[in-house]
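Shown next as structure tokens: one chain only, the form predicted alone.
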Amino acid sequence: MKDVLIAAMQQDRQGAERLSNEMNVAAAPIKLQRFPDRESKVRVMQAGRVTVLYASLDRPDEKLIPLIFAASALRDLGAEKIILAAPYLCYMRQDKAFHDGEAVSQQVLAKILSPWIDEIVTVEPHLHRVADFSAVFPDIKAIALSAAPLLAALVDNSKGSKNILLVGPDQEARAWTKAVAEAAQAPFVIMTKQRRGDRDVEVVYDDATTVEGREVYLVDDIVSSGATLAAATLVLKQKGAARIEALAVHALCSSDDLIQLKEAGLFRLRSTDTVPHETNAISAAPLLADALRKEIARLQSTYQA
């Protein structure tokens, strides 16, 4: 694609290279130096007329300032349009102030990023009370991609849909579970959850659908600590599930969390590569590439008009 470049820092190099290969577009590094006092110095090596700034925003507090510096430097080097490709987008869960004095991080993040980029493309942002992703970024074009086809591809339906069951561990996972189930042509149910703390949850299976003897796939968008999946796994084991595994879009949990999931009886956790993780099983690069190709073609048509 003419006059198009993908730019990424070292920590996102592998994801950027996969996207580069999918799109047949050159990728260039962004150099990041940390001074002894932890200030950041950013240097971009080149820019395209349309530049895709690739950054998965896990560990956001260490990534956001260098990202803004990179966007500024890309603009200085001649980037007319900057598309932020953020496979995982941080700070989406806090969309309201639940107590006096709380910052609404979702709104703040949008105000931080919007002046520096022209568009944002992400995968399954963790939205609760905001149904439309474009409402989060009202000042720029915002595209949220569904990972349902990716997770559905990990479901083994070879023995027939009666042998498997997709389960959402809480009501927040209903939309993702339903979408994956439809793509996998498999039945699904939703559990109920009460959260007392980050790692203290109670999950209840109160659906009439039988679990006994079935292969169960727990489906969620984000695995942060794994506490919800662990609690759900214990309940499903008690209900007689033959095998339980989990499918997630974004895996943020630690190695210790994975051990606890195994001890709870989870066969395995598999995730997309939106966040580099040992559980990555399928790449989101084709999904991102398809959306970016369409957007870039639209932008290039405006140049020619």
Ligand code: R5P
Given for the second form:
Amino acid sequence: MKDVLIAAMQQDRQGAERLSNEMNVAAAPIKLQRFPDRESKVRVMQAGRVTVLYASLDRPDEKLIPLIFAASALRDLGAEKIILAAPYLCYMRQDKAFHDGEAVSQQVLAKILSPWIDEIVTVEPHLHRVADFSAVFPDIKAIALSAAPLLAALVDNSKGSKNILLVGPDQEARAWTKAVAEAAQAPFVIMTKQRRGDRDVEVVYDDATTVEGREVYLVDDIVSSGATLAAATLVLKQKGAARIEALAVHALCSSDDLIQLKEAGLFRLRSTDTVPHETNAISAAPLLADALRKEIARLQSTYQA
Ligand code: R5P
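Moving on from the form predicted alone, kindly provide the form predicted in complex with ribose-5-phosphate as a structure.
Below is the whole assembly, all chains and molecules, this chain first.
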């Protein structure tokens, strides 16, 4: 048995390969068969003593059950430690019951995953009312990586920081917009958003900072329907922005949503590859690899002690 192995299903093959190259660790496929009634059968081909189970959890309702089967099968094959590397972690936004009778999906998801894995590593989970990722997964080691260095690398401030403005579309975006702005050495402001429905949002620019003539970078963690970015783009265009583009960690929106963003006046959307998407412009693999290498070294030192 290998000391360390990456395991991933076909749908995550490219991301797993990038991680494998960064870490110089072999990646093994996990076979997934869907029966006509949509049940799943999972077969893992090999396990490592430490196995990194790589899975991006967009389309979560179809991916979570096979993921749990895979973790169980890896354990049966002898994996002593399973680290779930989920660059995009689903269901983090429903962190409270907004109305009577609603499930707190964030907490439920953690309870579903925790018994099957030893650790979880993710990139920029949507933490709003919960300050710390460890509080979401109290039973296992939980590591949240900041995507700020990745998004900051996409900001071009070669014409001077006075020419550009980073904009968070809502208060929830404050933390990541501030982190990207600091890393890119650029100014930032935050807009105010009111969501009335899945695709019905109103965004207001109520900051005194001038937008006119500046190159604006909208910064958000998730682009789901694109409604937030579209509304913010329309407002910033009215304010006279010279160009508006958007940087997102996790892009989940459809091609039709992208067309609507163009029509709203957005120059382009660029994202990290935490979710495979046509807007991917920078890979999170080096970030994940660095964190996983440190964590695996720590685990291996406890074996040797
Ligand atoms: C919400 O608080 C998130 O940070 C994003 O702003 C939101 O998920 C984007 O959703 P949509 O693209 O559907 O407006």
